[in-house]
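A single chain comes next, written as structure tokens; it is the form predicted on its own.
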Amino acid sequence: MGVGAKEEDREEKRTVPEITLRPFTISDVDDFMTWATDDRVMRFSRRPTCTTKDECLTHMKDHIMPHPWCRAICIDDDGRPVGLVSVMPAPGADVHRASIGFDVAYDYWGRGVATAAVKKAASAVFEEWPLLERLDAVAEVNNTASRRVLEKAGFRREAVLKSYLVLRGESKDMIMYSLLSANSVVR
């Protein structure tokens, strides 16, 4: 490959393209598939890797399609999602905070899809929850492609938590991360 392809590859990848964020539909689980049966996404998530079609849609079942507000990350107008971003509100009575996550399948890193959609996801959470103050995130030390991504998207380093997450069987400190509507560059 020569030095001029290398250089058209990297202009590309800078090109970051218009997302969507999109309820799931089970009719998803073949995209879905794509990055969670892939170790190289997983590695940083907290849940395990799935292996099967069946494990697939029983997490999607179980866990997406009830969740307050997990969205597909659509790219283009196809609306077939190479990614999701996820807002959970802190537990009881906490209604001013909120955490978020998100996975993109491995042929979408580098682009800018998990930047813009957190930007995007943070901006409508922050406009449907009126009482939310704050929005954080964890990315684990050793993920430096989150912790950009987060950074890309507003949010400020706050502090390192050591032991903080057991991810594949490990103790993992994790860098905390926050957003605050107040402050909030997506708004």
Given for the second form:
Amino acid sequence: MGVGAKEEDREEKRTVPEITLRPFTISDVDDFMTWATDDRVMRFSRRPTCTTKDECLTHMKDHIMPHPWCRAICIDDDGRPVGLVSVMPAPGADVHRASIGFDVAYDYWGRGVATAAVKKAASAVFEEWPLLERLDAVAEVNNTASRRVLEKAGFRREAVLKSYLVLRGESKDMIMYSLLSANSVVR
Amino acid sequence: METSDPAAIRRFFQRAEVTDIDVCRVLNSILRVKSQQRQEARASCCSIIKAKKMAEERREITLRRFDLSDLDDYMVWASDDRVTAFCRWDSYTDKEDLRRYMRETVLPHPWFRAVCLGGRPIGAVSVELGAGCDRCKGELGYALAAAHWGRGHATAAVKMAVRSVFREVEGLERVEALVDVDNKASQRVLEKAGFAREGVLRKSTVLKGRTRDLVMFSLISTDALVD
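Can you give me the structure for the form predicted in complex with the partner chain, which would complement the form predicted on its own we have just seen?
Following is the full complex, with the preceding chain placed first.
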């Protein structure tokens, strides 16, 4: 994010955004394109930045609509998405574990939107999936924006995992964060 | 293998587990070449086979692929609750279940090896390789028969496995291992093998019906192995 930490905290105290989470519909594609085609938002993502509306539609049909838990982040009364938060259960029989990810349109950075969305998503999945005990996320060492979101949302940093994932053609060191159901704030 | 170069043949044997089939195959390719080179090649083969046999007689640890004929040896540790205490799978009680597991999972696995002492399996070591974004890493797993604990065999097997898998798998940069926080013996194996302890992942697995904290260890291909 282009905003320094102190300035961000001041802004948050002024305008904590009221956000809602709702499932996506295919008609959200234009709003989805706003951030999905933006390198500033997608540069740390596992998915390549989309370039065309067709690519966005394909991605929505193939990944977002069938996703186990994917929500549009909406602020203001017109309910249009400004971002996405998703929770993916762990593979196999590990129902106690899931991973969270998020994207927010660049124009909405610096207002605590992602933090609020992550907190809301965490509460929701801990309630909807009673067997869920651990929510985790990995962020690149250099992805300071996302790391601050996770820290402000109450995630604990557990480890630096060296050469953990291949992103943009190279292996990256990632930081593992987790939030336990026992420690999460229930709204 | 189409070569008579003694150095290449030596490398071949050092890399591969030597079996009689390997010997025949190599000697057949040697027979195609000039007799002088053939003699050198054959001498190289013989000295390496001799060294491997001596290692077995000294009861050193070697790694090789499993065969279904290893079933009885495999059953020794796979049926032992002491061995499976920290495994996500339960001890085998029926040899036929283990045979099916060997046939369906162990034999076709991309990287699964018998840990042998004097040529006989006393345990297993495997690396689960990732794909896509995970293709730079592999997850190490190992088990050793309880009768052979406490002699450094698991550490030796892990060191050998890591050396081999980094050499054999293109693009592999990280071998990781996740160990129960209470499994101190296994944590020591990894520390002695030169793995770095990265941190504790809380409630990241279910073991015998309870969620457990795991310690994450890793070895990066560029790290020096402790020898």
